[in-house]
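One chain follows as structure tokens, the form predicted alone.
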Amino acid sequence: MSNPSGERITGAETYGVPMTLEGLSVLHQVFRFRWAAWRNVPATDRAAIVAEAVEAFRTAEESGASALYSVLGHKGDLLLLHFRDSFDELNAAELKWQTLRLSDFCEMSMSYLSVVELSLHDSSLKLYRGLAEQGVAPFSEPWNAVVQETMERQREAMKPRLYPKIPENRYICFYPMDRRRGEDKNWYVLPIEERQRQMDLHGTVGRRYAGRVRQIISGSVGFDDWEWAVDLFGEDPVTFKKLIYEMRFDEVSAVYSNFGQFFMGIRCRLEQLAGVLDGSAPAR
């Protein structure tokens, strides 16, 4: 019995490759403003420029589908993000924004797609070795079936996992990762019980900032150039800080994790807009 990577499974083996649960399609899309000919647009015009897409987007900002952030130091001035059911509609999305006249003076300086994703190491390897221990084949019809019954059951449950709305929180911060693939440390060649331990640990850590820090984890292998999303929202920029220290000192991150940039972002509401087109600072 092989895998789908073509390695050999015996009978006294435990299946290496989690189950995971997909959800909301998510883009990132971080622009900067072109602030000089912004000025040179006459207020009236502006306005309307600004109107457009406040109404453009306001529905989709009140039922938590996209919200805007205005971002701090180099790396861009606003972030848009997108909750959508489908990558169709992200493109959509997308594809909105740009017949706006607004979208002339935002020129992108990154993007990330991704869906929310839930890994069920701690289910799969319950279920694994359950089924190793009964003596069913990986990829054998039974397995298959108990497999996708224990997906879909786990998929219901969690469906407010699955499909959350943008939180309301006043800061973001949001950065891609993955895990070192090198010659010297794989993630992926460690036998399931030890990354299963790992990420057991990993997650005690952030545990303790529930209610201070939400966090939603996207996938993002063979759709981006990292392999997950991260974003954390709460109203406190210092807690992200603070965590995020927190999680280097544990081994998954200290040893196996690869982190991308990072962005730091402030809740814009859509009626704030104009002010900050005009220079101000996103009110509380």
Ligand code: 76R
Second form
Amino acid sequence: MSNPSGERITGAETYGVPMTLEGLSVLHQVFRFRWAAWRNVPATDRAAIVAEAVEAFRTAEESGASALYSVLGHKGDLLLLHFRDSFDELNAAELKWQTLRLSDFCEMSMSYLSVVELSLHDSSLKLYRGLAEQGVAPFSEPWNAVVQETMERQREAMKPRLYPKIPENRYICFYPMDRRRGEDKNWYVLPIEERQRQMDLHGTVGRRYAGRVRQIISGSVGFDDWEWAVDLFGEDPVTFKKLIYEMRFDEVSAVYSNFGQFFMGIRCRLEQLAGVLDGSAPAR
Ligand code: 76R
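Please supply the coordinates for the form predicted together with this ligand, as a counterpart to the form predicted alone shown previously.
Everything in the complex follows now, all chains and molecules, and the chain you saw is the first one.
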């Protein structure tokens, strides 16, 4: 490929940051439950404490904005997930929870803040290449206008994916991750063409799981300790394992990904909360 003056356009000359679209604000809260203290509460008080929490989050649950999960293993007991329109609303949800008597029994062991993100590797490369071929300099007025217009069009087209309800599936797998920025292997110094190629292959593997796993990627650069949160929703936890395992062989995961802690949860509808806190697993 060459520009109007006949010079070859290389990766290094194509503007390298992919366009991203941002949607809902996301907060994960993992709590350890104080079982011993809870056992000492008389049954009628326990019922009242649970009822207060159920009432406070009923509307959010019904609209797919908050969901509760029973967490497996030592990393926590409950995962409370919130999708909201802004950080302000997330903070309001967080504070509302803290006012509940139930929160006296919930010790936060982990939280994670992010925004739903769609990265447009493919259309970014095409757009930047086209603009470079026409000799339009990055960040010039016409360049900004085209990029802005493209993002707006995509934002409209992607609305359902940017503003999702929390999927109703029984299982959730949540983990934070980074792209590698090592001395030897560094994702961020690869040319955009190469990153696009690897992300294309990543999408190909992912799409094989369409209908079995729903993935919501949220970006957390600048908000939390990792670069992304990955949330997988499905009806069979083994499918998460198969998907993640298959992706490990993918170049972008094999060479350029680092992972944080993994959390597995089982959906606990608010109506099941009393049962879970009395020691029964969430019923189907
Ligand atoms: O959204 C799309 O369908 C376009 C293709 C796509 C993008 C841009 C896509 C598809 N993902 C994208 C971005 Mn993904 N994804 C992960 C993980 O465990 C691992 O090895 C990695 C964790 C999983 C399991 C997964 C699943 N994806 C991203 C990004 C942002 C990176 C960036 O922008 O540079 C990350 C960190 C990431 C990680 N991905 C899919 C899936 C699945 C199942 C799909 C197909 C979804 C579908 O088309 O229905």
